[in-house]
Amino acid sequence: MKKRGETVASIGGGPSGVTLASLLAMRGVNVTVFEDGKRPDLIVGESLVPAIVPILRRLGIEERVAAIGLHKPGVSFTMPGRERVNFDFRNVARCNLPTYAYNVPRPVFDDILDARATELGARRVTTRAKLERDGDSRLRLGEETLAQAPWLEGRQPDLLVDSTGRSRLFARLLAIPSATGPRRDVAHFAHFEGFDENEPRGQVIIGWLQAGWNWRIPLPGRLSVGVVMNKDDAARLGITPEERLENAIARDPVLADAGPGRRRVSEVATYTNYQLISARGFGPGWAMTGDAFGFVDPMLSPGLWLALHSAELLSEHLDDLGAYSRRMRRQLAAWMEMISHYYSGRIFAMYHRGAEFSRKHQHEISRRIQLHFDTQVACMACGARTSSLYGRAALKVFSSRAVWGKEAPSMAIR
């Protein structure tokens, strides 16, 4: 892949596939996206992190995204007893990130990514691509699919990319196993009117539930509300996704108080099988991007950034797929670790104790310590330093039981 003019085919037109197509087209690579055009009305991943903004700028589409989205100044967590911990994105200025992000209606956001790839010269074939195994670890486009891209002149692409998301087409065809995380959650979410507006405007609120957690993501004209919990706990709330979501909202005092006059204005979407990473992310003439490579968890909203970042990394490592795979694995592992601190309650115990310490010892040293760790955690949770060895080590030490006592279990998300 060291020479320009080589051919790449992205199987799937999700965010990672079309972003890769845009980046390669900008470099003059002949790239084709095979996508059947079928997408649900509701797609998880409506809240972006600040690290995604530089990618939007690189693609030249930030203004378009700003026009259809809502400015996101930060994230708040509501804890047992209604205590609220606020994360302000202004803290990430110290790690050279924009001090904001966006909340976006996903179908329109995805359309912007699609349109940009076409503008930059990527070709698109609206079809469900058929692939065939070529030996034990190789793949090739089926002849019928190949014929629908006449510009390839009947030749197989030099690189096939799996951008089929959770369908994980290549893994299924090649029987590639995956490693799964400890969570066995299900998410139900929908769009509502009649909820109180989040404060400040655009702020995402993540709430603690007795058996899981919930999100409130402001979108233009509506609010995305979702609950995440263990499948057994969710089943106790009702038979249908609609019953489970409504009962979860009604039984939580914070959610119920925020939406006494709520009205659901969309279907209820359901997502399962979080925390999965493919045992292999590349092979001879093929690679995986986005969720096809691995997906971690909706907590902290890393999914879209990982999808677009995987496209960036692959576009930079076409001649060294092993290096691409290693860098993606580091990112996925770092995010899994980061998220585990939230589920265990350690991150909240650290903040709770830190706030107490600052109140008791109001001097410059305590202020600087608090600012330093606020910045580290913010930069890690926003995508800038998630894989930083220093940040990961510091967070592990300062959120440990030895430092903060026995408080973490009471703040854990079961």
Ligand SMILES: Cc1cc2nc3c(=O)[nH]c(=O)nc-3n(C[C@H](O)[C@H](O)[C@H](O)COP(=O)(O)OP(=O)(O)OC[C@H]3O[C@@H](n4cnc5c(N)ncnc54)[C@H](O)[C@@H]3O)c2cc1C
Second form
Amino acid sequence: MKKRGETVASIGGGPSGVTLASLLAMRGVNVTVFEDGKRPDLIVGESLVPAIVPILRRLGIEERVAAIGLHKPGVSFTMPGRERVNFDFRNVARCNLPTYAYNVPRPVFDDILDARATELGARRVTTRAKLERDGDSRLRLGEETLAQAPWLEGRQPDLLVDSTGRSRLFARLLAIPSATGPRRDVAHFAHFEGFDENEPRGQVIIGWLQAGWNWRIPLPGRLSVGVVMNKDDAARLGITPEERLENAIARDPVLADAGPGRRRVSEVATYTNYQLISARGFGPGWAMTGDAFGFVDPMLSPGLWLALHSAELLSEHLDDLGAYSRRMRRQLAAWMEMISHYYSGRIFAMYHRGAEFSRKHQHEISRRIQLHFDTQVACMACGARTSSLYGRAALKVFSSRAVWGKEAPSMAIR
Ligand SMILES: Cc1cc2nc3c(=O)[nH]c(=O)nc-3n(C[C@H](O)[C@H](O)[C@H](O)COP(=O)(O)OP(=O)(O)OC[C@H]3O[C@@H](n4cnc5c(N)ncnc54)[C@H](O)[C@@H]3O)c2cc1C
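Please give the other form, namely the form predicted in complex with the named molecule, since only the form predicted alone has been shown so far.
Whole complex next, starting from this chain.
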């Protein structure tokens, strides 16, 4: 136990793996990243939340990210027949967060994180790492994989970290079960030119579809458009991902209107979107980070923040993996709960009723109540206070059917 953390190997060199490598290298830990290098040209995860900016600063790479990304001032939600709901990140100044985030082309963003880890002294091996089970709950690097990192001198690392994303290598090897959420959607997305510019510039737009929802994420010179829906509804739109994405856009009045002159400039990528949290996040000599630990949902874009934050938490708790796992689990559960309020329509019912109430009763008290709840929700959706007990309880009560959630079903995402 005393030696844990002296040598660490991250299996997987995506955002969570290389961020962990950077943070550990900064503290003088001998860290090796095994990455198979099989990253496609088009990767989901292009929209960041403000809570990620302090981590980028800590890594010393915010300027590089700003140079390849687009400033993101907020997120808007559009639903048929309703007023658009705008989240302005300026509201999160009250929870001590930067008042913006970025939209980033993922492969370039990943390269920046990766290069930083190397600059800071982390070592990288490009290989598909093989691990073996060593008893009931232990793991070891396979001999061939170990030999590819000669600086380890044939000794197993003190800590092995599963950063393999949705491959969930350790969970599969150790037959660790997971808790899944209610949604099992499929997402199709691509990059386009010729769509109308989102307003304000850089604003991410989430729209309701007849079934499911869509995103519009502005990137430098192009727009990422994605649709997320259950598999049966997707199948009704066509056989190929190209047909499905094209038909989803053409049949949605808002999307069709925004992109009559659209031109697809990338392939169409497909992801299955499950909501999943691993039943165990650590064991003797091993831990999980990022998607390998848990994947919440693309709604609200928490994935990369959770990936980088898990690396932060693990780097701070190398000697107490239980504490790391508890903190991470709390975050994942809080995000899952938060996102369920969006899917159920309760957040929007609360917003619309709150705005109506403020319009009718224009006095200082109602203005202050509105401001308080706008700030709470913004700070929770940005990652700063997602797991705050007060915020979670307040949201449950105020979005409940009994208060003003009766309308929620009409605003739910199918
Ligand atoms: C539809 C959809 C939309 C999303 N949109 C957003 C968004 O807008 N914003 C956001 O923040 N997040 C979003 N996400 C989530 C985000 O993409 C992930 O949370 C993030 O990529 C997780 O990073 P990671 O490092 O944990 O895993 P990954 O990025 O998956 O990295 C894992 C790495 O491990 C490597 N690997 C796997 N097995 C091995 C092995 N045996 N040996 C060596 N290497 C291996 C892989 O090649 C990969 O490079 C979205 C996800 C989905 C499904």
